[in-house]
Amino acid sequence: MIFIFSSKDDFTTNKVCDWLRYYEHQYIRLNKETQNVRIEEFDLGNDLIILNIEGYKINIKDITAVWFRRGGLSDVLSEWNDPIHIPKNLGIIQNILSHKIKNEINQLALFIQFKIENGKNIGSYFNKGLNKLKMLDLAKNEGFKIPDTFIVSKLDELESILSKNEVVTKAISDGLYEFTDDTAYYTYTEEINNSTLDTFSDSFTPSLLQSKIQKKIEIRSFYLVDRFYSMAIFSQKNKKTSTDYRKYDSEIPNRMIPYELPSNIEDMLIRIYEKVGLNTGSADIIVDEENNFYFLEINPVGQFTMTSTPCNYYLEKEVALELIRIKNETTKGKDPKIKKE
């Protein structure tokens, strides 16, 4: 059985499944918005764990390949995690019992999710969330160039670096992706230059600042397994997207086309995903009038779809193909029947 996290309106993971349907494989998804999920029994000396998911009784053991794309189990194990659990009346202790309760819960959550990973997924609940600067580190140890990158958070300091220095501001962690009924907020590279200035006070939250690279083209590679589907990205001579591609221009969108990586880059991007533990991901990378490589980031989960559609390289499928192949490789072909309450 192929079994999925994912959202319920994730448009990556709904392609990924007409797929699987099209070639005829079972799958079970595990939306993070799943509500009904617990455990039916857990018997580590037998090795036995069996989740129910929203009546659907499943073994653990008959998982046979996994894609991690969101949530995880975490989000949705609800099992003991009900405040009717906890005595009333019990004050300030109340509250810690409850944190209490959570952890707990939490920590048997993260062992089942280890459990079903097991080897045989794509993508990793845990390496949902890379660190950045460890990235660049870790980039610039295997011989990446990397741009200049500060953490400030002081005016003066900003203002020493940006005589120095043409910028760009970007979050240390995962940017602002939210939505409401009527809006959605974004939070995008941008230029800090000396006319915004007067808009930052003396002192302000740790902020990632990084040299502004002035780029022929950009990069996106996704990497599956063992192969990369690369896209370079002509944003530079449009100014809604020079900074941010991300800032499309519908009116005049950016040409992007099918790009080959030299085998040096590729090879350095396979010892960083060997040494975080990936086998897939998207790097963002820059390269400059000189035709340097600059790394940017690596993406875990990977979002592909935009790479995929542009460059007619079917992503969707070569990861539906990829779990298939994980799983005939675990069951020679044989998948369990799923049981319904």
The other form holds:
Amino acid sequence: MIFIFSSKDDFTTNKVCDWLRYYEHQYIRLNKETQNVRIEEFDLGNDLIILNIEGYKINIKDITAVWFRRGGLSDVLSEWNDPIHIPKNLGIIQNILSHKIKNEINQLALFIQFKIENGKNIGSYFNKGLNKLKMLDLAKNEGFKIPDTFIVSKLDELESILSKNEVVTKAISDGLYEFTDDTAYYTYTEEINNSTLDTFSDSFTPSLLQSKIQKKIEIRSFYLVDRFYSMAIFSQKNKKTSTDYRKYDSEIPNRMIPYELPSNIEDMLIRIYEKVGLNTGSADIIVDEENNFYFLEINPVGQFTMTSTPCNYYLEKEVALELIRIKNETTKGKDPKIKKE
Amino acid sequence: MIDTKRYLLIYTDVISVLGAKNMLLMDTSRKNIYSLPCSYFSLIEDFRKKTIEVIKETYSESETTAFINFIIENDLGELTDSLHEFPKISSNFYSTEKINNSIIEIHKDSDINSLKKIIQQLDDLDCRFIEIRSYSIMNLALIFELFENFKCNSLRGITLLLQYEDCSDFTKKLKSLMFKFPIITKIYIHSSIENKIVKDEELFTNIGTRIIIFTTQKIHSNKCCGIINEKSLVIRDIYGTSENINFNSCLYKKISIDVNGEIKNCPSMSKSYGNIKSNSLKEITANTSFKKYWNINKDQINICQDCEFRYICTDCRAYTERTHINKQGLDISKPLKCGYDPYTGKWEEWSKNPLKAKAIKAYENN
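For comparison with the form predicted on its own, kindly provide the form predicted in complex with its partner chain.
After this comes the whole thing, all chains and molecules, with the earlier chain placed first.
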């Protein structure tokens, strides 16, 4: 059976699931919000690991294709292990024990995650937090141009860089992406200039600065098992979006149309994907006026609906078909049915 | 000065459609349309392949420059060094739902349990949009009751079409209906004393804006449907445009239940495929004969196939000029209530056209 790691209400996952139902393939979708996940049986010698997900018993040997989009077992199994099992009033050791037990469960979750994915996966839990700096370094070594990249933590360093470069800043790790009932918080790539300087104190958290590229177009390229589905974004005409195209101008949306990367650029990207062991992702690239291709980053759990919709690519259908292909390859046609307890 | 060694990239989401006299440029992203004489069609085709320099060998300097300015001023394109990296956008269309939309006719004596059953069945068929119509005054309490404890998986929106009621708290009641059931995204009120749009703060929900539209237009029966005029033409995004290119823009994946419970493609069509009392919607949608009009796109319809508006038109198979039947016995005549003549490029009042008199009479006698 097909197994999907995701989160509740994720639009892209809903669409992939629509296609799986359309093609009449059973799947299990484990959302990171799911409360009721237990290990039913674990006997490594006999190669027997059975999960109980909201009453459904899943022998992980029956999982024949996996799509990792979000979440993962370590998110849901930690819910299962309630720290109330630790005796109270243990003083200083209380926190240490609690931390220790979390770690125990996490190691177990990581192992089962690994067994579930086991080479029959699209996307991987183990690649969800790609190191941006490592990716930039890899891209540079493969022949890409990258923007000048600095880490600063002192105002005078920032001032000195600003005197020579136009720069933007963004998160070194993942940006903020949080929703409360009435507010959405997310961080964008933002321009830093002399007028924003007085908002900084003399020293601050080490922060990533990159020189601003005078872009002709921005490219977002979704990669899925040897194929690229690319999109050109004409964001440079629009002041609001010229630093980060995700900052939509809803009145005059950016023009986004299908694009074909030059084959040498695709080859470089394939080598990068291979080096980090990814079979899917979304690459952000900028093309400047001189037709130089600048690598920005790779999002390993690809937000591909935003590429699919304007380009009419039906990527959710492609992902579903790829899962079915993997499943057929793993089972050679025979697939056990899901049983409810 | 334009560097003539360059190309004019007309963005690939801007689609050109050739008509008999005029052509249409459809900006599917910005949802704008531009009517041009059909002679521009080949110029646009050339711009999709050739440099400005080469184009100027065929077309006049002033014509070429004027057209480039028109494209750039309307943000339909820009100058570029090469075109090959911008492939044509696909107009393929795929969808997973068995039924996409539905029209349900109701009146004041409609059976609430039967209606609940219909909506549940539609949700099970992955239906996304439902329009519930009443041509006469409804008891709003019945609508409240209809959606009480209502749960859906597939439905994304319900539209109500109701008759205006002359009571002081009518608008207030409608607002509370929308507030209580956010699945209701739009309410149209016909036969109103005034034209107005209610779109205030009380109608903002966390899943989008809700809107109430009052119109003085009287909609007394399903015979009012099918009018095609400049206002009814709606440009859709590339997904919707692709649907219109490939399938019937009105009937594809539509199912309707008329006021008597008859299951039809559209309430205005006479053919019934069963009745809700004895048939399930699922069994009707499995019937291939029910789906026969789904694949009749505008390219197959007489006269419409020469019209530049064919992919932004709602079409109508209920009221046609009744002049052409295809090999499968399907009516492929032009919609009766369309006043556009693609051969002259002119709009006129459809009901005054003497050539339509015979067909109009046929429907009046029904």
